[in-house]
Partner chain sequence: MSTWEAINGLLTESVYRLDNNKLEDWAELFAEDGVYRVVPRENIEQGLTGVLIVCNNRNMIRDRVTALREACEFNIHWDRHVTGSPRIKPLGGNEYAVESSYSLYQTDPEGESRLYSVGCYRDKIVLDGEAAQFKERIVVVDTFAIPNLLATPI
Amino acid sequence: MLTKDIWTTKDYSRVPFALYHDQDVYTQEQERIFRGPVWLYVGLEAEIPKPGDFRTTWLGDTPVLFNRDMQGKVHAFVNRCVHRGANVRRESHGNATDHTCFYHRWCYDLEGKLIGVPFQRGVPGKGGGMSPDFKTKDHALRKIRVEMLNGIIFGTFAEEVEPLRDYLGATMLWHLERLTAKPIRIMGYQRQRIHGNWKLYAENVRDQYHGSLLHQFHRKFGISRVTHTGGASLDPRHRHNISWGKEGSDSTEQFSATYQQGKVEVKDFGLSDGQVLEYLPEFEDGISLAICSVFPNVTFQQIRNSLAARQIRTRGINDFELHWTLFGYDDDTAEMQNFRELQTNMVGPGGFISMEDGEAVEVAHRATRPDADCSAIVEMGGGGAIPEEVEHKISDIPVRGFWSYYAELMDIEPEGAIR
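Quick one: this chain alone, in the form predicted on its own?
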């Protein structure tokens, strides 16, 4: 059972391995976090553009169905028939005027209301059916409250939760509205199963330190280097994070000297076809790389012209699925579409960059399992109070921010916690 004394520091600069491997911890996470007072990423409105369009997803371990009704309104509900608990929709997406469970054909409208029960009154002359006091209006699919932000769909199971815009905070709002300032066009999807605890990936996307160390592709081709102008921005509660950088803001001499001094190898390799490296700057602020992590289940990426939402779907303490939704904009030129399509090769399970993240998570998960009483050192960038701005790219500070909010939701903040 989790207790407040699990932490050996008050500023979350030591993270106990037990938090990745304890089944009771995972069970509590589903209730306190994924069904708790947070806003979870559900999907993008562009995925369900027409009335009747629907998609299925997962919020934590809960199967979810979201759709657009005939009046254009977006609804989301638990994808589980109220009769015997089967998934109402088993396909990933489609278009329909209602949703009918395959098991016993109970039928729901696009607002989740139960509208049909076969043989509800039995068979004439034979009897059977539901009891006379059974009323379909009392048995809708469990509703998930949704709110939109520039076409991003967020949902919550909680009856009491702060407004979405307050939850995100000004910095996250600025960045998400920056990414969605134009109508989105869905390019496609990728999925990968990673054999590790979901929180290791939540750390990974907040960890600036690994970017140009783990990813040889980053440092070799200048996509992300510690010598670039960059840093991290957090919301006031430190639960969300944007790690950013500006490509080309250093010199070749500065890069070479810094990595040589740090004894970081820069391998001499190239690509037979360099088209994947072509890049067309599209944001006036000059930011070429931004990894925006919104607690607890989504990261929005901008890696050059590659844009995507990465959703974490939990699958137990030892597994999670990473679901990538790749997108561009409706007004993309043919040239920009080509850049985005080529740059999808950098991300996903086989990406030149992100395949290494999955490997790192799996290796760390296996290695930490035998010694649950040990802890990770999360102290790059310093300890103590967690700032909202970090003006360099060598930092674990956003990782500590994640654990700070996690501990609050799980009711395991140490006495005298330093946030």
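Write the structure block of the form predicted in complex with its partner chain for the protein whose form predicted on its own appears above.
No partner chains or extra molecules come along with it, only the chain itself.
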């Protein structure tokens, strides 16, 4: 059973392997985290631009349908007919004036209200039908409350949760508004099915330490280096974070000397074409790399001109889908569209600076399984109280932030927790 005694340290600098492998933990996460007092990333308004547009997705293990009604308002529901529990929508997307379940043709409007039950009054002369006291108006698809932030759709199952803007906090708000200051154009999707526990990925995106070590392409071509000006900013509750960096803020000598001193090899090789390394700076603040993770299920990525939302969709203890929505802006020039496409080579399952993450998660997942009582070390950047600002890139401090909020929601904070 999961108790607060599971932790061997109070500052989340040790993470027990049991948390990745215990079925009861997973079941509780679905209830307390994915259905808890959090705002989950649902999708982007640009994915359902027109009235009647709908899309299906997953929040945790729950199938979800979101759509735009005829007045232009966005709604999200559990994608499950109230009758017998079948999905009301099986396709990934479409446009419709209502949703009709394929099983017994129960029909819902775009606000999720049940508006039609075939043969509700039976068949004239033959009888049948629902009980007379069954009223369609008493039934609707289970609603997921949504709030928008500049075209990003967040949803919650919770009755009581702080307003979205408070949940995100000033720093995440600043970044997400920066990223969505212009209307969004959807480029497409990438999906990766990673055979590991979802939290190993939530940790991965909060760990800047691995950036230029696991991803040799990063250090070789200077996309992200520990010698760059950069760091991490967390919200006051430490559940979300932005890891950021500024390219070109170090010198070649400084870079070479630092990695040499750190005994990290930088191989001598070049590219024949090199287009993939070119980009157009597009944010005035000079931040070329920003990885913004919002607890619990999304990371917004700006890597040079590559922009994406990476959504975690859980699929059991041992499996999750990482769902990438690649985007640009409506006003992208042909040149910018070309840059964004070329830089797709860097990200996603086949990306030069991201394919490694899938592998790291899978091998760590397999190797930790037999020793539930052992722990991972999360101490780069120091232990103790978790700061809101980290002014270097040699840290995994936001990983401790993730666990501290996770522990609070799961009600397993250690006595005298240091957060």
